[in-house]
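We begin with a single chain expressed as structure tokens, specifically the form predicted on its own.
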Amino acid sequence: MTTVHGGFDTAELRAANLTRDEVLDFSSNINPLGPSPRVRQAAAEADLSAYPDRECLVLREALAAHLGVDIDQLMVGNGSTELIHLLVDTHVPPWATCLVFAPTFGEYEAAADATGAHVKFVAADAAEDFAWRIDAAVQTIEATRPEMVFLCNPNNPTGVYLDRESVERLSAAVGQNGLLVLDTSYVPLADDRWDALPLLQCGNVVLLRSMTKDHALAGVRLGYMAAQPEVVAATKSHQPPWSVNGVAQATGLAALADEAHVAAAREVIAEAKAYLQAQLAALGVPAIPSAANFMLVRVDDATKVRRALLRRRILVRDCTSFGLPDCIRIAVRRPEECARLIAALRDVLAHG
């Protein structure tokens, strides 16, 4: 299957006679402040002539110290997407079952499809603001006995954020013959964050994190996972050499040393998110309650609204590919940029 993602499509922009610099991108859920100055400096100073460290040793050491876990519990990848595919390739046989909490990021299903695994879903109900029923989810897990369960928490695109107790119940239902892959990519920029690292003690939990989001490193592709050493070792055996380039490793190290940049982003997000919620409600298009740095907004026709906004030099995510043709997803940017989005959306609703 072909997975649709947010971000710019160069061919689409050319067809519309637009450049990236002319369009505000609300389709990518990243730090609204962009990369920190330290990160930009590290990228500029990276040695482009040297092969990168195949083991990402220095970065893994820094991550181990930062997270308080053993280095053999960590694996760095070319974004979390590479790790998702490697996990399925390594741990899910073609005849096995993957269970996906949906609607969600399309790469979980894509990775399972690529191996020939059976994909089943725990689907959330739009009438309940896409909050999963945990009792029913536990029953589904116990009935299907999947080899791997994917849960994005907070979830993309809905912003639903399950609490620790709910995730622990899901882990217990999966048991020791399967893996619960908990994608925590959006936690650093989320509301009411809780620490998922203690869940590693369950033995069957894999934590995914994408530095693309909190440190705005989409251009270099960088993510990591934390899991039991045997899970990490098996997954790493399938990773191509030099998967994580030298610029990515250098910027990752710089990002870890600049948590103040992420803290500053959270303040900007809180202000801009409150503004967006109020303004969208005033327009008659209230957003689904979200704990993340993005919002799912119901509109009559997502594809039509997206195209109309792009003509006004605003890019949002059409959620038709999530099975939500009446929804767009809006990332939270700086307040002044959010004001431009609201003005454009108001014009679209008035004139099409």
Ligand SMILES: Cc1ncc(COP(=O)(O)O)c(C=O)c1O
Second form
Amino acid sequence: MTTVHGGFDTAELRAANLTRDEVLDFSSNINPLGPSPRVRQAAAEADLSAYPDRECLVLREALAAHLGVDIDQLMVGNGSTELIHLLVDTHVPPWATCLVFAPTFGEYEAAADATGAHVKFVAADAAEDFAWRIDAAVQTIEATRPEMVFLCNPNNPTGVYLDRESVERLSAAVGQNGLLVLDTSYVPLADDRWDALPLLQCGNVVLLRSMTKDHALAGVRLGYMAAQPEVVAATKSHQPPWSVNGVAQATGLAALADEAHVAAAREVIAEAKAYLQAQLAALGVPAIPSAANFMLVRVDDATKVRRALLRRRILVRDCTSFGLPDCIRIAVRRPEECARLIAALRDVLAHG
Ligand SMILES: Cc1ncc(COP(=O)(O)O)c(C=O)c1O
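In place of the form predicted on its own, the structure of the form predicted in complex with this ligand is requested.
Time for the whole complex; same chain goes first.
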């Protein structure tokens, strides 16, 4: 199965006679400020000729100090996408079941499909702004006894953000024979954040974090997970050597030391999000409430609207691949960039 993602498609841009620089990308949910100057400097200074540290020791030490966990509870990956696939490869045999809270990021299903595992879904309620019913989800987990459960929190693409109590209930339902993989990639840029790290004490929780979102390192590829040491050790044994390159390790270290950059991004996002919500409502296409740095907008035909916006040099995510052909997803960028999106969308809604 091929998973659809946001971001630029070079062939599509070529066909439209456009370059990346000419198009504003609202389809990738990353820090609107880009990488911090300190991170750019670390990338420029990285040793390109040496093999990277296969154990990511220095980066894991820094992460351990930053998070307050043991170093053997941490594993670094070539983006969190690599970790999702390694987790399934390691812990989900082909006869097993993966349960996915949907609609969501496509790589959970793709990873499970690739191993031949059964994939089941807990479907969100579209009429309730895509909330999940936790009582029903607990029952489904208890009836299905999945080996692995994927929950993206806050969720891509809906922006639904479950509270701690709900996640604890899900973890208890999964029990100690399964793993609850909690993808917290969007927490650093979310509203009303809560710290998921204490959930590691549940024993069956794996926390996934991507540094490609909050530190805008999508082109570098960097993510990590925190879990019980035995889960980390088993997963690590499936990882190819040098998966996490030297530039990624160097920029990750610099990024960790620059939390102020993420805090600055949160302020920009708060202002731009309020602007977008007001403007979208005024256009008659109100955003679905979201705790994250992106939002869903219902339009008649997402594929058509995306295409029309691209002609106006704006790229948004068509959510058809999430099973939402009437929704586009918009990342929150700087207010002046959001103003360009709103102007283009106004034109599209008026003239197609
Ligand atoms: C929820 C979620 N998890 C993980 C990823 C992948 O992140 P990475 O760039 O770290 O592989 C994405 C990317 O869109 C995502 O939306």
